[in-house]
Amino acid sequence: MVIIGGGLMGSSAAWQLANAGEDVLLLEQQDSNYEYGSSLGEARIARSLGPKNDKWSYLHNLTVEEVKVLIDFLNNKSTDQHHISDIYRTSPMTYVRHLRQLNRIEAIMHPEQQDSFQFARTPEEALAKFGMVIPDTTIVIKEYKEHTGTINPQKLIQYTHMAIRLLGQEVQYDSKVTNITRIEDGFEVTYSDKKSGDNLQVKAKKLISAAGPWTGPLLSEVASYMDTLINPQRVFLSFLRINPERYKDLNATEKAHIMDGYPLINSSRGTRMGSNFSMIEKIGSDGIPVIKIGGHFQRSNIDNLQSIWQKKLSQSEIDWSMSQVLQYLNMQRIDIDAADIELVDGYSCVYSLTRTEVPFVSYGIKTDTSPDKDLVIMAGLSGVGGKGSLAYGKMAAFLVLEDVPSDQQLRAVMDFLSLQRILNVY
């Protein structure tokens, strides 16, 4: 079985089958120190509070559990010892809203909910519970649980990776595969060694593509629909810090402030436009949190996919994330001001988006539109797919394995995912 894109959806994908005792071959394109990609860095937002049956929060919750077995796996065939907070980093989820968001917050609100939260409407009631100092027109909610915080992309895949390969599997890095046809028994993949610039073909029984933004044209043989189906967007991201100078001069109260103030969803405003993400990216050398944010809706069109990444950001997309920065931390009463943050990093992301923004994991569709059982797309998954990485994984095996989870949610969330919405919205 071959997948195509070793990211945090192919290598969840790749490390469930290989455990569950299949052949697996996982190309990806980059070396193994990743430079590029949505999976790229330390840390994405990791949260479970959600109203009832949300299938966001189940996602998140069962990928907690794929990875407690990954760690266990891990643990149990080599000497180095792991744990689970390599991966998660725990830590108050903030969402900071706005009162005409107020219906979110009273369907968390259920007799069945189980997370703990604490919720301030009014400004006394935020500086009375967090410490903050908001406007009238705001409303904070603070979720409290184990694992909830940011998950680590770049260490998940390590450890998948090295979980793929105890298990005598394959992952093979710098293959970039440039051609799919679909042949009697399969599938014929032609990739080419980034390094020697040898062209190589592997026929694969089964297939799954996980190749987020090149999954159109990737798929144009043996799947042309997905071409029109996902649109690859620019989100750019700023990494930011308070000077080294003003940072020295914060007391260990507020240093503290900062850091259980992040991860943070913040639609204060109450437009998508003006709603941000922001997390601890890392923590630097000198000890300054490093405050990495985007907007989820602050996207642009593509010129060319090969370059984007490397596309720098402007002024106006600087000015944006430090303004955003310094409205949050003065919120925490942190008193700092628009001189006191400077820009770390800047990177160019790609969000691949569907129509309806609700990702795919799927088989693909015959002409006769029928499920095509040797071909399973992982697509869409920007913006929901950190969280819940080992949990769509798990779904993409079942898929080609022709299983049918136990789990009754586990396949009520594969049947909003999965073909089925396919055919009806498309």
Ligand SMILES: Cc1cc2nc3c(=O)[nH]c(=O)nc-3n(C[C@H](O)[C@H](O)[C@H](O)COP(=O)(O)OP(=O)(O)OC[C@H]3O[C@@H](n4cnc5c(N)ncnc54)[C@H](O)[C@@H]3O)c2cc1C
Given for the second form:
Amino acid sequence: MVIIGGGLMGSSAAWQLANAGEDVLLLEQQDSNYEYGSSLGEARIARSLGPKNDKWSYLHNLTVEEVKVLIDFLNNKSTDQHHISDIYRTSPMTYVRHLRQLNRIEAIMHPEQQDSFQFARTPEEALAKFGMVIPDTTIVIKEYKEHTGTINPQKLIQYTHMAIRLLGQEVQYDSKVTNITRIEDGFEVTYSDKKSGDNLQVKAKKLISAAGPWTGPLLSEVASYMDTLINPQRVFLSFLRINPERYKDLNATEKAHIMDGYPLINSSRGTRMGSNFSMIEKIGSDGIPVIKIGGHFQRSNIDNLQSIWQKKLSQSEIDWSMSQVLQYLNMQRIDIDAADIELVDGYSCVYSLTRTEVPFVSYGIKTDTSPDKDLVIMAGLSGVGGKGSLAYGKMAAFLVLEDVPSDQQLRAVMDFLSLQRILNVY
Ligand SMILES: Cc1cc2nc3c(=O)[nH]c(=O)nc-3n(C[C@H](O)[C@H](O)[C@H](O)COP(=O)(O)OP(=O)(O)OC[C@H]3O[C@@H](n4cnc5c(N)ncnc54)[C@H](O)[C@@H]3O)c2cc1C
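Switching forms now, from the form predicted on its own to the form predicted together with the ligand, please provide the structure.
Expanding to the full complex; the earlier chain stays at the top.
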């Protein structure tokens, strides 16, 4: 089985298949240092709280269980010890929403809710429960659960590759797939070895495409319809911190309050454009947390997928990021002003989006619209892929093995992400 793309999706699928005893070859165009792609970075929000039968909560919780399996495997097979905290940073998840979204509280208060949470519907409640000062148009929800917080994509990719190799299977870097041809018994995949410049070919009985934003051009010969179903989008990210002079004057309670205040989904303005996500990306070498902020509705179309990564942030994007972080830190009663926040870094990132914003983990389709069971496509993971990553890989493995999971909920999610959705827009 050949898997194209060593981001979160391809790596997860390749690990699940290798762990099921299959022969796999994972081809990634970058070297082992993952430097671009939707999975770039050290943190993605991982959260569980949701309404009844929420599929995203299910995918997150399944991924937590699958990360445990991966860590156990690594600890049994190697002398180095690994821990789930290498992958997850547990921290309360904060949702600051506009009063118009009060129904979100009702939705999570269903009788089968197992996740622990608290909420504040008024400024008085927010101050008493969370020490926050909020406008009276705002509500706050906080989710508390082990492994809710952030998931580290870079570490997870590194660990899956390590595990695949420990199983005697192959991960090949610097291997860019340039052509896929259908042959009688599967596919012939041509890839260029970036170091030697050689063009190599491999025959694959089954193929998984997990090429993120590059899916359309990659599949032009074997699933040309994907190009119109996937829309790569630029999402800018700013990395900010409180400047060292001001940070050192904060007391321990204020510093703890900052750490516990992230990750955050902030839609307090009540508009899609005004909403943002932010999280602690890492702690700098000087001990100051680096806050990453972006907005899923600040995204924009892309002219050139190759050069977009170098596109610098505009001043208005930086200003937007700074004002959003300042507003939230002030809500947290951290007494700072605009001059106390500095930009550490910023870059353009890309993810791929489907029309409904729900990803595809699906068989391809033949011209007669029957499923092409030799080809599995993982695409359009947009802003939801991180927290569910190992679960998506598990689903792709079930599809490619033409197997059906015994877990009814997993079957339901697989149906939800599957062929029928491609057919609906085909
Ligand atoms: C800014 C941003 C914020 C996000 N926030 C969150 C969040 O808070 N929570 C969450 O759950 N999710 C979040 N996500 C979503 C999550 O990060 C993505 O859904 C996930 O990383 C997608 O992984 P992927 O493997 O599909 O894509 P990618 O990581 O892009 O992987 C595709 C891989 O394919 C390789 N490739 C492409 N073409 C070829 C070829 N021809 N030959 C060989 N290799 C090839 C690429 O080099 C790349 O490594 C966010 C995403 C972004 C961009």
